[in-house]
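As structure tokens, one chain now follows by itself in the form predicted alone.
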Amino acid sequence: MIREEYDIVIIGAGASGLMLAAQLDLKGAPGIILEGSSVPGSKLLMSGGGHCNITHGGSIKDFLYAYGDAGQALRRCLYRHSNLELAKWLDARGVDLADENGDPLDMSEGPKALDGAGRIFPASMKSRDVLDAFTAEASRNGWPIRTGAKVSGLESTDGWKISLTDGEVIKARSVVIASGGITYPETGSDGSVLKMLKALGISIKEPRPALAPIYVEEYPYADLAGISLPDVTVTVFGSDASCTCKGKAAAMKGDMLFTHEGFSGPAVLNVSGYAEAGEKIRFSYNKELSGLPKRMQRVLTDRARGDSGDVRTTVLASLLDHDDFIIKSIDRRGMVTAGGVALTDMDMRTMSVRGFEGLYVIGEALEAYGITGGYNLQLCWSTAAAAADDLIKAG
């Protein structure tokens, strides 16, 4: 039985579903924000550690790189909706804004507050002053959010039907996707609604989780945990043949991070998402081994001893040169989701799906995600702000 009309709904009140809203003036006509959980924004709040990374200073168009092989797909509505964009955005509503430094960046110098500004944070490094900035202007844009609101099927006929857990169904003309993707289901993102999109014949490119530490059978270095390494290639070799660059799926350099079970940092978790088990990896530390930490000297050279204690001096070259394992698995709460609604099957100038009259997708759902940095944040804002556009278009 349907129990309730709106104009437009937001299945979820993410990152993505919040700034949509706060960008989106209902003046008057019902609208209404779903979320599963019982907290709007419970993911933004852990963002950067709860310090809330929410994008990267430089121009827009040094940003493509960020998302791999998505990065033109998006170009468009980056370069629509840009870093500048959202931070002056926030600048204008009392969130003071600071590079990765802490110092403060001055949104009065237009596009020159961002240069070199690097990782841009709140000055207060707190996430629910982004988080409060986003409710509070979808609040005075007329929208409601309604919690505990679980959607359980999702029909097109006569607009769009919205089936609840609890057996409501609620219909919409148009409804956005911004229910995220399989990371942290407790924060509402489990990957049920891209079933439901599935179901329905749109394109959803298999969700796994990115950004994540990688785990490796015979691990050995456990007793170097909580050091940090600078300046670390990291290469996964992928079994898929599609795979190019003789057999390298991804390479970043960066900084890696030592725990207790695996490999962790930035470097290791930005070639995460293109990562099996299965696969091999390999870690190229670039020093010398007197440049490195003095435990991690003695697990290297007693890594190179032969059966005889003695250190074979071109295993140990070897090791520091490529340090290779086959990876176990890779973490299940990665920061993001790698995967999502297609991008082919999406028209990117308005964030619609093609063929699909009034259903929108934006934020994590889609199937494209950035290297860490504030890319991911940039990139809930930039898809969102192109829906809002589309939105206000059609009146």
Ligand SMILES: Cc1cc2nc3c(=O)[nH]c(=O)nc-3n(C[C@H](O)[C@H](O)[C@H](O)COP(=O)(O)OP(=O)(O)OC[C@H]3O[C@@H](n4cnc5c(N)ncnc54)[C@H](O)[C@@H]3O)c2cc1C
Given for the second form:
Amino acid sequence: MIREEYDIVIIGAGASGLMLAAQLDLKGAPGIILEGSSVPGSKLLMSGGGHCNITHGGSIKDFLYAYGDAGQALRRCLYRHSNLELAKWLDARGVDLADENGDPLDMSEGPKALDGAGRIFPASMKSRDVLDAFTAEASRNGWPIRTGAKVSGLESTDGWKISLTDGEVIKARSVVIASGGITYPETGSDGSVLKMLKALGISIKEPRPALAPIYVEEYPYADLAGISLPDVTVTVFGSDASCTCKGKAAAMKGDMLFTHEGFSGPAVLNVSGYAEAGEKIRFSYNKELSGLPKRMQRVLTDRARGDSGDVRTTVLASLLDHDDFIIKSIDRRGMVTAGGVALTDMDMRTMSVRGFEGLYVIGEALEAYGITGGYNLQLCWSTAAAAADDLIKAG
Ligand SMILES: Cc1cc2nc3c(=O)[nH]c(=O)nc-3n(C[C@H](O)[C@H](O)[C@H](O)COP(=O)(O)OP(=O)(O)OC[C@H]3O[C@@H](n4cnc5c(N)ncnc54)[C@H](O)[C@@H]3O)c2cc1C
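Return one more block: the form predicted together with the ligand, after the form predicted alone shown previously.
Time for the whole complex; same chain goes first.
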């Protein structure tokens, strides 16, 4: 039974769904956000450890590399709806911003305000302030949010029919998929909508956790938990034949962190989307032994001892240069999802799905994702803004 009919239905009240609603005035037309969980924006609230690293400083032209292979496809969308636009939008709604040192950004300076800012946060360091700005504007634009409305089916017949788990069916002229990825399923992002899209014949790249800690066989560093190292090169060697870089799936230089169970920190998180269980991961510490923390020096020296107990200097040197392990697993609790709706199926100017009239996909539900540093929320903003533009044009 069809209970209600809408012009536009947004599935998901996460960052991207709310950013879209905040940029699209319904002007009295019927529209609704359907949110399966009981609370909107759970993942946005967790972001940046609750501080919300909303975007990154510098020119938007320098963002493309952060999305790897997807950077070029996202170019137009990012350039048109940039970090500067997002920062100005928040500033105009009373959310003061600060750089990663906590120094306030003066948005009256225009693009200069973002020069060298690095990671950008609300000056209050509270993700709640960012969430409140988006929900307040969405509400001003006439969008109701219906929580506890879990979508269980999607059908394209004379517009769109959306089934809810309680049996209700809702009709819509346009549907925006803003349902996120598969990680942190307790926030409501469980990949269920991606399965529905696949059943419709839309290409879905297998979703898997990314920006996640990596666990290895015979991990020797449990006692170093909490120690972080700068300027480490982390390389993963994927089995994926499509890998472009001479047997390496990805390499990243930056900070790494030892945990009780495995490797974490930005350099590790940023290559995790390319890592696969059973494959090799390499750490090159880019330092002399004496440049490492004392506790690590001890562990490395012990690992370089031969049967007689002598330290083999060549083994020690090779551990410093290429400390190799076999990957046991990648933590399911990745900060984002690699995989999702294939960009090749998308019209990247409008974020609509080719061949499916009135169907849009934005945010983390897309195949693209960025490295740590605010690039994922920027992706949500830019894709949401592009879809909003097209929906405004469509009237
Ligand atoms: C711990 C953590 C820290 C992070 N920190 C940062 C950071 O500082 N900076 C940054 O840029 N990125 C960060 N990210 C990533 C960023 O938060 C996400 O990429 C972003 O929130 C994704 O937004 P989204 O709206 O696309 O998806 P989500 O936020 O996942 O929202 C999707 C929504 O859709 C709903 N939904 C799903 N399926 C259904 C269904 N069947 N029916 C109805 N509703 C449904 C979900 O309940 C959810 O509310 C972090 C992520 C995590 C987990």
